[in-house]
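Presented as structure tokens, the chain that follows is alone, the form predicted on its own.
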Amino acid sequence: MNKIQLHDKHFQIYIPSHEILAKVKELAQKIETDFEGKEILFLSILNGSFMFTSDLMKNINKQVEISFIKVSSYSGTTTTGRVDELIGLATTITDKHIIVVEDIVDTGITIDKVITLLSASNPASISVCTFLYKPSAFKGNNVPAYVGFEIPNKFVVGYGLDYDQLGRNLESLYELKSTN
């Protein structure tokens, strides 16, 4: 599918399915190498990276443990400017190396308030992966170590992110169509 409409919005085929699987598998590739030796914990964030998170860990050769911490800061197409923990950390981080993995890093909100929240807990280290970073959007302080696609400050839905609950399972990234 080239265009899709979710609710009142169009959207055309931005980064294909088979250009973002190769990304993941480069990324799986360079943790596996910076983190050898090392025990890994990924700390996924949902709901967005739920997708990004499942390729990701079918392409990590090593043994690695996974949770999960449900944050929010969008509202429709727009980002609320705070973030809502929803969902808490259920597992010890002391002394481990932490992988935070995002769907998309935009503002760096929601990165900036997992770090703080992750760091009172004493972790031997902590980096972030993110599938999408917008690098014209960010006024965080946390700069992701792991990125699949930079992309400009538009707005975007398929694997994994959503337009009001819907997009999520396409396998593919589309983009906002502009309505000129």
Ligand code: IMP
The other form holds:
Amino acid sequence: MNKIQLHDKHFQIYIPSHEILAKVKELAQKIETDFEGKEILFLSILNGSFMFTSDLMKNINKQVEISFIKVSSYSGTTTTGRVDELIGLATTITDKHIIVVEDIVDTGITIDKVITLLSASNPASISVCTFLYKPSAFKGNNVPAYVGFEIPNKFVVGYGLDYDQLGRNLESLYELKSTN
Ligand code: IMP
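So the form predicted on its own is up there; where is the form predicted in complex with ligand IMP?
In what comes next, the whole complex appears, and the chain from above leads the way.
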């Protein structure tokens, strides 16, 4: 399947699933080496990172904790406006080595929010592992330590990422076609 349509938009294959899986294995091995002798808690950010997290975890050959979180922004009662919170963090993170698992780091705003909120609980360390990274769009404070693929500033779907809630179940990554 080299071309697909989601809603009104056309997409073409960008990174096939076998290349993705090879890269995920590499990332898992690097993490294992870097965290030898340390206990890791993986915090996967829903919804987009579910497929990446699943493949990554299947390739980690050590005992690890895995939990899933969501970032929510709501109108607070303070004058500062929006308030961010993490939903689903059921386990304690104090003194643990945290690896935040993301589908894509684009502007870096989401990951900055997550790291600020997690830091308040004094973990031993926080690293970011992302399937995709768009360096040209990035304006955040936390450069991801583990990156599957650096991509240009284009819109992509598949492997967990969606276009208006569709496309998350595709096992390959697709890019938006400029002309139909
Ligand atoms: P950031 O906060 O700008 O780094 O954006 C992160 C979030 O934006 C990701 O978790 C995605 O949900 C979404 N996003 C950014 N770029 C894309 C894309 O190309 N396709 C699908 N979703 C994207």
